[in-house]
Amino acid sequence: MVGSEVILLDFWPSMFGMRVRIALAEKGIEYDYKEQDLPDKSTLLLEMNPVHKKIPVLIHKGKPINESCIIVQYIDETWKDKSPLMPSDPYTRAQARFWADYVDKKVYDALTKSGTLKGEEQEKAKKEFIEILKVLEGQIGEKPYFMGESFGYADIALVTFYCWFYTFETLGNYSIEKECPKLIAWAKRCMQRESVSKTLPDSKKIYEFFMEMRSKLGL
């Protein structure tokens, strides 16, 4: 494999890949971006992630790192000289990991169900999703960011879902901002960072992609 020391295998609408792109941008790391066709996975992707066969994959000096949150931690530990993403205090660092893990286990499935189920099931799914967001909103509280004054790991774990909110709000006919105004205020604060604003695609573009994908699948 010839080329850049840092390579990212990714797919542009992926909220998980966006996490890695934000972390790389925060650190000012140059990398070679290789867009992946997920229905027709590249030989490189299958070679670098033979277990899950998923994006994102960060390849650093020929060695693959998989799973978005693990990759963000790797980036922070490898390039320590700029923009620390993890808190220096062990307890606060553990809390950041806890909230990122909460996001991973709860948000994706709940968000998807809130816009794709029908009838009573959808109403239940919307309620459950808002309850999850309210828990996250409670952790942010009056602080600028998840763990305090500094943008970091836990913020990166959640903020990439923000560009997908519009799609599922539209499909589910509800408003996240109405239910969780402080959470949306936090997301807008994050969007003021260049690393975030240049990474997250326009919400309408995400919506168009999703509807096209559903149409292709006959949904």
Second form
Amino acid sequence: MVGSEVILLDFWPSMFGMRVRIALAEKGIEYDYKEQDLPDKSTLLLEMNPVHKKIPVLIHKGKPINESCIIVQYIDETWKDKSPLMPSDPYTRAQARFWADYVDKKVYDALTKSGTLKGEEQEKAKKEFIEILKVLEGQIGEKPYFMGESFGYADIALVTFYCWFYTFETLGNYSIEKECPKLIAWAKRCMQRESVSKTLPDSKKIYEFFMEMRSKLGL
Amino acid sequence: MANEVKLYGIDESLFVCGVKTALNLKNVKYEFVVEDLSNKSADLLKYNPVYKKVPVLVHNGNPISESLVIVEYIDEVWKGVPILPQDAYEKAQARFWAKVVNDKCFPAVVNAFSSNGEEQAVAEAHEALQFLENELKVKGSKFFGGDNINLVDIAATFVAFWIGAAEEALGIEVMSKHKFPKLTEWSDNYINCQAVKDSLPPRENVVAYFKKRFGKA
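Same protein, different condition: the form predicted alone was shown, now please give the form predicted together with its partner chain.
Shown next: the complete complex, the earlier chain at its head.
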């Protein structure tokens, strides 16, 4: 069966799942995509990720790999012949890992709080989120991508949040592009790559999904 | 050009000790720069402007921060004893478990102590430590890395050395031998590795540190 050697357990709006999809696309890997119905988790998901019970999970030749950044590195190390995603020298590689880790630690909570909190707390959250984006913007600087001329691991870690910006900008009534124009320019540059533009869902679709989910949860 | 290696840190930090262990495993000569965290040096702020924390490794003037990133860097630059497996799948597993230790176990254990042994916090710490206990059972080996220590063992330094010291300082039991026989055995083996022994501060200093940080007035 085509693609059954590589299976991805995922959920279409997940920015973490999107990272893996981009990496697989960059490498031209065929795979079997299995949409997971969260919160009704499948037996396969629970078996393949017993510790966190989360997507994405990549199953390669029957063996599971968990955690999106770890999966992206695994993909890069296993399919070495095309589109390297990590820099070639150890120091720049360490920097790429540092920045992907920074995105993991900081972006998700800050982004979601900027839209979901209310009043003064929301204003504080928006400020914090913009500060984080400015740090990232500073790291990219005048370079086309995080680590230089080549699109790679650190870019993949952050760019998947781009399709979620519209949702939280709308809820938080602010414009990320206004505050961080260079960051948005970087994101649009990444979107020119087919692996990114074909992976990231339309921002309005993400917004509809989020609002529907909230209303189901009574928020 | 000479290989200049500096490590900025404090003796009591388990993250700093993890980096020291990695450097010791590779027989790297380095200068240890002791930081006063209440009065951080200009160098530290320059080398780690994002987090302003220790450890920071500076190799030939180039800084690297975040202990797991530093340990992977050390493994890639200096040959000799491997800290991560060569096989991509095994490497992914090592990274995964190191992350479980750092992101799940460490905060849960800290919370168990800082909450003064509050029942729910201790239960959550037990749940987190149980993942490691089970992993050792499944592997059936001396260390998370097999016969030799690897990234996961280094990430779990706090389990081997700090939990016992904190328990003594605060009179709270978090990791009993009865409940966690494999982890207890692993801890003894781990702190007896030369590379680890050479990195650890005197236990009484750590006990004193915990009494000061979490102790009852």
